[in-house]
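Have a look below at one chain only, the form predicted alone, in structure tokens format.
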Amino acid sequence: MATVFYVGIDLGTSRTSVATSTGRRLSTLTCVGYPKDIISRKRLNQPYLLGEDALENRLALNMIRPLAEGVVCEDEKALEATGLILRHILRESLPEKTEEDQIYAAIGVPAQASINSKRAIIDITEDFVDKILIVSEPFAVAYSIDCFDETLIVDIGGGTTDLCRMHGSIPEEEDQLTLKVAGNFLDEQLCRAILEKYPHVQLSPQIVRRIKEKYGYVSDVSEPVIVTLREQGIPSEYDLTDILRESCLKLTNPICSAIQKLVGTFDPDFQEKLRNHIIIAGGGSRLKGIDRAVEKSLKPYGGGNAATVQDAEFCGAIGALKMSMEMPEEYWEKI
């Protein structure tokens, strides 16, 4: 008798997470990486590499990052790199499935992403997915935590920042905001300060990264981040703590804005409680302090309460789950 497992999938920028319906979870980087040439063809002996063996080898690779933007990339060989990433993740996180077995798969897109993006990923998965839902990423993480009554959603990706204010129903689409303000943005400007004040270091999108996601924070005060770069392979120490303030500053303030947006415009007898009510999500909710800056931001409408999610990896994909499972037969007939 043929098995269906259910799974819930976020396809973000930077990363890609599954969590499926038999307890599995797998996350991987939002990358392919084609042999450049002959000798890396011949070396890796692969046609292409995904995630973190794309990352290693990304040297003797043209690397492909098919959602840079925050949606699907259109052309032909972005889409046939998003193809390859779910059917991997897919693979690797239900290696019992058999060819009887049927997939019913709840994929996270941005929030507003167009009708074209939701189109090339239904025709993308149609070979190996048998039914599919798409969901947007921050109704996804409302659906994880069972906040569906006057909260606001903000999820920080590495290309987009989606927020979505719930209210007992499916949101609508001036309840939801899509900013090209995320972590993308943020490793951009921090590489552009960093280089302002140190022309000479070497820096490159991993070693930014990795100081964003250590040190990054919007707090009014810090210990000292001092961090070691190379000049001409020669590493010494150098302190990057108001780069690194000012830079998230440049991140946080256009969300921040845009939550006071989404407030100021809700209903007014129910103002005060989406403004007590504000979960932040994704990559970007690790920002130390991120919560009590969005706090202050509403001190003129009232004051607010932030939150950041626990699990900024997997919240979305656990919320596809739980979307996928819940949903009535004939739900999915009708995608």
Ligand SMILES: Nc1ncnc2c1ncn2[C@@H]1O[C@H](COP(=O)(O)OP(=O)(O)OP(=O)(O)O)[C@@H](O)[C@H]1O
Second form
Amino acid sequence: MATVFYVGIDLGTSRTSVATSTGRRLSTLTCVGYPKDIISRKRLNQPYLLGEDALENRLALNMIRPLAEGVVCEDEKALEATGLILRHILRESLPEKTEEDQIYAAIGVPAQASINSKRAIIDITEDFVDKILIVSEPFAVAYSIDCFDETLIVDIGGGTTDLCRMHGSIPEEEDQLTLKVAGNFLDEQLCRAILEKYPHVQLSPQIVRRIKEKYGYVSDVSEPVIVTLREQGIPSEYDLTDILRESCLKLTNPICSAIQKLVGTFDPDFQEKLRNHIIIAGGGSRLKGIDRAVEKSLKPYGGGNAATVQDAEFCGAIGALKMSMEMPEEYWEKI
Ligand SMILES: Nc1ncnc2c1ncn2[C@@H]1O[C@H](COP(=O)(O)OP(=O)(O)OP(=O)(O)O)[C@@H](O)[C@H]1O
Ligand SMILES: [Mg+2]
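May I ask for the structure of the form predicted together with this ligand now, the form predicted alone having been displayed?
All chains and molecules follow, beginning with the one already shown.
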């Protein structure tokens, strides 16, 4: 007998995560690498590598990050790569699926993803997904923690930060904001700031990202951050304490302004409730001190209360899964 498998997918710029109705959770980097030349093709013996595999072999590959800007890019290669990633992660997470079985997938995309990218996702998944529901990422996060009343969700990802005001019904256009300021932006700022102070150190995107994830902070004080970097291969220690805070503030300040805007334009009777229920999700929620920085920015409004989610990696996928299992027939896109 044919079975229906429900899956929730968080299609992110940097990671794609899946949660299934069979209880599996999987996550992979959102990237595909194609062999650069005849030698790399011979050595890898595959037409492409996905996720962590691709990253590890990146010197031999042309890397594609298909969701670079937080929306599915229009060009052919990026669409193909997105399809490969989705197909792969579904196959891995549902090994028991047979030919007749069906997949109903709810896919979280950035809040303001255009109609175009919705269409694009539907097109690239029609071969291996039977029914699809495209949901906004922050709404999926809200769904995962059952927050439907006055709540402000702030999802700080790689390519975009998505904000969404919940008020007991499906959020509308004016409840949502997408900022291009997110993890990748912080990486760029940090890289630039380090090179400004230490022009000769050797940096790569991976090094900068590791420093950010390990030491990034926006609290007022921090232990000194001393990191080993190299100049022409020779290691020495560099003090990055101030650089890190200043760079991280370039991420959190615009986010705090966006929060202030969504609070300030809300029905005044409910603003207090909203201020006191701010949920920060996404990889960026791991930045040390971010909850307090958000609270501090709401002082002029009468104060606020912000918390970070427990499971930054999977809460979008879990929310999408929950939605896929509860959504009535008429909400699904027929493929
Ligand atoms: N401890 C940390 N401190 C700061 N940033 C972090 C930390 N851990 C992860 N990140 C950053 O979070 C970002 C990835 O977050 P997430 O996985 O939520 O993004 P995504 O869902 O793939 O992207 P998007 O939501 O934009 O599509 C990366 O920029 C990563 O460097
Ligand atoms: Mg995300």
